[in-house]
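One chain is shown next in structure tokens, namely the form predicted on its own.
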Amino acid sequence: MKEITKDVVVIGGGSAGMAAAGEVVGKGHSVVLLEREEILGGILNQCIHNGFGLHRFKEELTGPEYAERYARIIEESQVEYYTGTTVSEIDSREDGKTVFAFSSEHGMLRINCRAVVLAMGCRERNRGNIGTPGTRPAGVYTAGLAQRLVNMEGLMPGSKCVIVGSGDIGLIMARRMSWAGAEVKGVVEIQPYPAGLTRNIVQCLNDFDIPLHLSHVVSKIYGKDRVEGVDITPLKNGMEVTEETFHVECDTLLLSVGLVPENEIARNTGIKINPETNGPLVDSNLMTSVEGIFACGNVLHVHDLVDYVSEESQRCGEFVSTYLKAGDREQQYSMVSGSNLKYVIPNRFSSGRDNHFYMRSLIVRNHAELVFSLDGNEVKRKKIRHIQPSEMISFTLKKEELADFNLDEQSRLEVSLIG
């Protein structure tokens, strides 16, 4: 077993796990970077469709080009990184974690290190988290698969594809699908809205005629060998109206249903989870709830800019580092989301400093206002143009408008839309 010893341990070679290596080694601290894929660079290795960028680095990128500039600076400065590689435990003490991994070119690996970094992304739901009734053919993918096969591996999953879920893989793969020379008849939403960005719905549906069917579901699938076909049924008031049930033909559907932060290494180690995100709780530093273990990216809660996750990580980053200067712990609140918010993060804010905030919208709605509360008492209010569920909202308080109220152990910030 090689044994290794650093100030920090960073899981994932993505987006976020680069951000926040790179900015921790930048602070003087040394670092190890595990990625289970054989290069870095994550899930935009196999995005490579343009659009990522424009917030961070001021300029339209392929996600592949996204993540070389990312690579590129991990390359060229001391963070040692090794790919190919998988964590399998934690060790949580009170002096020290120990981290454990495995590969086939390094064998077992021991590093022993003062905090943690999780950046290990998310997943996606599949066909079983959705219970659709029906034969269990060939031609059933997700949609992140069906890009990878199509985008890395040069293969086509069909020829004649359906789409379940109007997330932002699942419109992409339409267009890619589309592209490739594939008939795609149909996006099928469960819900009254688009859960991908309005960006993505002009580009890729209403440029290439693609049928969005807005409160529908997948009812049945049908099919021996392989997808032949599938029921469509619309809802009325969340029941399906099974008179108005129509049939297509298929040998492919694609399943667009949502994503879920890989979070099994944090439960084994005993994490506290947040049920609104399936991902670690976390204070203001971006800390879970085990000392010296922090948390960022969409293992954090699901983004839909990776800009965002590379500027939430390399805060933390930052975080990592002031917790590694042994620093006095400031004193920290409790943050709730309210009324018309799915969730806010982090879960807790400090008085002391800047508290930048992450958060999803329960509604669809223009010119809402975003209110924070502490203890009953308004603090902020701003008006917002648009809202919707697919897409997060970023919000800096600033210190100075909390310092004209009294805080004490019981103190708790809301945060409401009000629409």
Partner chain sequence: MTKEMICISCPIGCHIEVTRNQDEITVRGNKCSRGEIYGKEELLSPKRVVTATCPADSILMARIPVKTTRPIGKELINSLLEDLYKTRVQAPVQCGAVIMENYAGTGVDVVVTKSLSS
Contents of the next structure:
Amino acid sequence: MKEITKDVVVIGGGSAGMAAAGEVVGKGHSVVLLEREEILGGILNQCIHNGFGLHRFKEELTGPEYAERYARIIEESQVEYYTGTTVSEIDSREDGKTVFAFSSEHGMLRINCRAVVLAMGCRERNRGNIGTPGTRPAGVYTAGLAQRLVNMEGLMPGSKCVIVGSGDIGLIMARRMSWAGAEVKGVVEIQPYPAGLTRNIVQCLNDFDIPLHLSHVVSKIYGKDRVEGVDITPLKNGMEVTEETFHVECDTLLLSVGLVPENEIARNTGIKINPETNGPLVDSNLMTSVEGIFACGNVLHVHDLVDYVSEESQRCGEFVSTYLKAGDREQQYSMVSGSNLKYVIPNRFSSGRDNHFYMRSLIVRNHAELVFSLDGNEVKRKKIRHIQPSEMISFTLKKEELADFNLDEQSRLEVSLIG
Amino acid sequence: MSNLFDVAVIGAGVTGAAIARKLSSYNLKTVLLEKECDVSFGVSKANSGIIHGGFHHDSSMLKSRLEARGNLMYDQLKEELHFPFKRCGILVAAFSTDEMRTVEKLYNNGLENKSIGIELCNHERMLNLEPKLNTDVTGGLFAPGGGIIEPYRFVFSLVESARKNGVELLTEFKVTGSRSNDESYTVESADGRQIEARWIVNAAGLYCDEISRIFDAEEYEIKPRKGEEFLLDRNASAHTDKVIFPAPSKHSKGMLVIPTAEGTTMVGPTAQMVDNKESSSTSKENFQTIFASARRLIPQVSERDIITSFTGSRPTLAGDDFYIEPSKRIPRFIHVAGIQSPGLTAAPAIAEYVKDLLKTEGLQLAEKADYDPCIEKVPRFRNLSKEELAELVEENPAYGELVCRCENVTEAEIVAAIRKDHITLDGIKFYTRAMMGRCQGGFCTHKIMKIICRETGLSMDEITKRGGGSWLVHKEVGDYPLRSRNLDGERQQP
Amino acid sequence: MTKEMICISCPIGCHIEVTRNQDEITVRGNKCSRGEIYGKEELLSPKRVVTATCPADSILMARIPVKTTRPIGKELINSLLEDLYKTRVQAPVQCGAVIMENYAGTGVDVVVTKSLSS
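One more: the block was the form predicted on its own; return the form predicted together with the partner chain.
The next block holds the full complex; its first chain is the one shown before.
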């Protein structure tokens, strides 16, 4: 057993954890970073395609390159990091916290600290979550697992595949499988619009003449031992048009049907969960309902760009530092999402400083407006050229913009999208 | 090695495994034959895991008597075999006076079968016993002796114990032929292997009829009745303390809400006669029926909590009772057929019953002096305190390596499974629970595949989900030709 | 000859129609000038950045990720990939190390995108 005492424990060594840990250590606090895989970088390590870092580094990097830039910062900093180490429990008391973790190298680690940052990322929804009828053969993979097998192990999960869901990982995998010589027979999306970025539709599907079946579902899986084929059925007004069902032969089914924050530890620690995001509810400092425990990155809400994960996590690191320096806690007010928005993060705001919000749209529109109103009075209005659910909206409400308003405990800031 | 056995048990489901283990306590040479690549891969794998409370049938039926007897044997078995088992109690909920009358009949069955502590309950008592019940409940039945187990873990333990005491297990041994002389039978498998045995116990589940035909014994037909079930996340608010049954219909015990022995929740099963014994397909209609029925019992049951679904088939036989008898047509052959619900509960009692039949029929039974009923207990990360774990990792660092993060399964447990010959993904899943949680293997499948390779020497493309053609990966990146596609595939610019 | 495509210069994703008449290329459906540039380039010489993996001689990783330093012509991608899949990369190697220079005379290199220690 190993006992450690530090100011902060960061759980997760992917893009979120590395950015948060780097920031906290830069502000002069002691940090321990725990990562369950053998190397830092998290899921970026298997995302060998390019397109990362355009906002952050103003250049187009691959996932491993992006990860390596941050990993280097961590390796060269005072951050004490442990790989191959899995957290099992957080014991949260008023006078501090203890994080318990296990690794084969160190056995049980018992880490006493004042603040914890949750940065465990997300996991993929799977077949059970979408309830696809049919048999249960081998050959049904989540796109992320297939990506891991192909890109890191060099193994082909099959030679003829159908992809369910047009999320980015699924699209990226369509190209990857094609580039490895497998045949991608189609992508099936339940919504009338694609879930992934347009760039990926063009470069990952259109380039290979892979059909995209919008408003369709895989209605049945065939095959006893291994997948042998699927039925694909169109939807009209949300109902399956069974007579238009067609059959596609394949040996592999890849599922790219959404991501969910990995909130197990949060739940077990008694942290309140936001039903819209499945991540923790957080205040304007990205602190969860349990004092001293913060959250950032995909564990908080699923981002589409890693650049935003880094940005949010770095900000989280600043908040942790401020918290440790033990100033009085600033007054917080309620922040809610209004029409046409699935959610807004964080769920509180502060009046004395800039507030940064991330939002996810429920609608697809060109030329929409983002409207902030405080207790019914418009605070700010901003035009957006294009919105769609797959592209997160990032927006900073400046300190000055709230300066003229009187706030009391009941005050509520609402953000809406007007199409 | 001599291939002459005293007894060959055909079928390594819960019945065959329990019989083999029982026989392993005597000085006999016993072989257990299984057509799949691992044990418990048939009827016993997709099973509700309920240890029934002895009230579904009256005592005139053999299965009722064996159920009552079997139920009482589980506490000792758990001590010896370390499988997850909880005597959590069973409730039957009635929602009308008609249903209440059915429940009263069950109560009388229970009294007759000496079901311990069985009671009739009014509305308040029901809600006290299970606050999550639909408040429309009229009343019902409480059988505190009912419980739940993990059926495949039970079978794995039975087989491990049997093997420890000398039983030989032959997997992928699909019986396709037999010859006999005065002394013994020669049993042939599809791949050409042969064994010889003096006595045959036919515990082949859905295929008892085919085995019987192969041996030229009695003619009968096993009809599969398919059941579909859904597994809900361990955080599901629908998780109850007790197993909840509706009032039964004529053909089925109805669809239940089951708190599994490992903390998840199961809803189902359906009951549908099908023609194909291997049918394992799920359907949308059944999904809707199951959730509607389950919500009638526990309104919190939600589709949002689904982790996975599965199907299994009950081997039903005309007459609805167990058929456990010596063949009247051929010598030294025992039928153990039609073992559907409550077969799991009854299995240990069936084993004793079959042992007695064998003895009556003339098999010499002498108790084995060195019979050891206990198997080694493999520590499970999720069941231990932090202090115990800290100590355990010192001894065996593989307990510090968490492979499955949803169900907290360590590398040490996966290695234990492999060393006990569970080398498919499903086998490891059933033994350890890895890949059984909410991510369904999304994060750990590749790690487990690597551990299998390391421990067994198999290559990646030899690993399967559950044997046969259930391969997982079959080529490496770069094995498929690409260059040729430039000529015909890709459209060239003019 | 007319080709339909989606412009990916920005998130709006205009559906554009690119028509070629002898030497003249016209782009329709674009909402801004970037669409015109995109459409012409896609018609005349579509190029892509290629990312892939090579087998790695290392006990740490079975494969090492690589990428082209610039986009290369689509018609070259399959042969490039086949060549990459046959190129073994020895550890140790630094991120950015060139493993293939001036592929097929295009001036495009292939570099490693992850450092691998020995």
